[in-house]
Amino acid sequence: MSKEKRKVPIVDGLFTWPSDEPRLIGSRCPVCGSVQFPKSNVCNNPDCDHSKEPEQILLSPEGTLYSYTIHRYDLRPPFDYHKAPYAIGAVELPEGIIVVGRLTTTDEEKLKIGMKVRLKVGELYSDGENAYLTYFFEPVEEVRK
């Protein structure tokens, strides 16, 4: 009999969890409006006067694929859970920032620069006790008329 593994975010505070509709957790500076991911307690805008601490915000769950690459090699320890092939995408969110993350497919027929993608949380790897979760972006299937 197999024991169900405990689902654990790979890093606390990257995304809302547990959640049926996960969102990335970012921050926005109340002084200059700069948005960043992951969240920070310091504004990253060098032109800001940094007089107030950034506020935590939930980022949009959908964005636009800005760029991507397919990795065709395995990474070495301690990151050897990244097994080739896997895709990394740069996703532009409506908040005006670009977030880099894994994509759910390596099928280049399904990946197009400028396409809509949606946030998804899934398993990156597991060990004997835990399934470690991270965020991915998956293509949004558009209904063709």
Contents of the next structure:
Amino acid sequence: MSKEKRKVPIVDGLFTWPSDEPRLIGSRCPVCGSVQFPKSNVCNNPDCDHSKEPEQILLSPEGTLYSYTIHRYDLRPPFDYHKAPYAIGAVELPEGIIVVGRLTTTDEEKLKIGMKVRLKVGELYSDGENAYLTYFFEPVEEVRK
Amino acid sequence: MTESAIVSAAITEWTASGEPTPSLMDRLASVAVEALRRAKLRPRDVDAVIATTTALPFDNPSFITISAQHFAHRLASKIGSHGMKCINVCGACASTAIAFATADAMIKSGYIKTALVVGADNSPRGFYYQAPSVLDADLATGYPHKVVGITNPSYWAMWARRRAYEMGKPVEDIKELMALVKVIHSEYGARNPYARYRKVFTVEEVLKSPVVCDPLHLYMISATSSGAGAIVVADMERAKKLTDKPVKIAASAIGGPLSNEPAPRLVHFATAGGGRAVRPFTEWRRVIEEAYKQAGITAEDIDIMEVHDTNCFNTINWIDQAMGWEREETDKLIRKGEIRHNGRLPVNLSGGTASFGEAVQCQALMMIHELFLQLRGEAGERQATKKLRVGLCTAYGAYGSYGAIIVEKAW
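So the form predicted alone is up there; where is the form predicted in complex with the partner chain?
Following is the full complex, with the preceding chain placed first.
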């Protein structure tokens, strides 16, 4: 019987884990309200007086697909665990930022700019010990093309 | 303020990258000396060497510095230095434009009279990985590749698809337009002895090449190359003594990242928060607008352009941004072939990065060199047939690095 692998985020600090409803971890400036992803120790608004440090926030799990592409070339090591084809999207969140991330489907028939997508955490690849996790955006509406 | 001009320019042939060719420093030195020879100058006449650093890969992670970060100093020692000022510039793919603008500003301010702007690169092959150093992990830009598998072409592909969407067109429309851009650029690469690729493509061939990330096919994306170049810049008074055809630097603008830029930028996880500019590529347009202002001209004055086409979408986008017109006008310009040498607005008669491949950090030297030849009527088979007075060069790099240079006949 195979032992269940430990689920580990590919990089710490990008999304909440472990979690039943994972969210992206961003930050908001208490002075000017500017939102960032990933979270940062300073605000990135050029008009902010930077008098306070940004606070950590959890970003909205739902957004709108701004654009996307299906990557059809394999990457070389050490990133060859990104196996083609895989889909990448840019997603506009209600906070006013556009975040790039993996999409759950490479089926172009199921993708359309402007559609609603929802955050999900899933496996990117695994080795002998661990399953490495990243965040994905999953379409939550049917496409009528 | 003093006026400035290009006195001479020299580049090597662009060749395959990623191979240990003759030392970059040797290539850099020979092309630098060639540019000086053409200007009838000796190293003693040069007040400053401004070099770009390179995208050479690290050989060993324990090296705490790379020699390429000190190209200017090493070159000065190699060609003979009387204590010339040495500056090393790094600004991703737009490095040369920034080096050029630095030289120009130093001359225009009166600090120096003559500068040698140089660059050489032997770029890594394949997709560029933005891996953080073991000693420095920046969450915002160090990990998109690892976490998302996003490559530079992925961003370009998403921009291209978005443009088609915003224009209410199917994605096939921009795909075909990008193929046509490649075809036209290749016609001029075939006529350029400095270009790495001399094959003339057909639209069908481009569309049959493998899809990298749709709508971008392999032949729509620039390869990476090895190359070197040098340009001598002087104050106008001196330039006029050195050449009867000085090419005036009417503007040299440096652009940086804009926090309210709406298009996702290489190589970040996300755009910045806060108020967003209404139109995407505001940070591209801004550097051109600044150059127009410096030169006291408008888009209508531009006779010829060399734009930084790391992929065929960028040619289209640079025309959009430089002309500031409805995007439909750019499509018409390209479809009617008006960007050819005998067209209304010739673009990339060098053959572009499409034909050169990109020697990443010295690419704009190739473009400025082409405008220098075109304005002087020395571009041979590639020579634009219309009368030329003003040329625009745009440079594009990751992390929001841009340059816009306007050159003008001064005779």
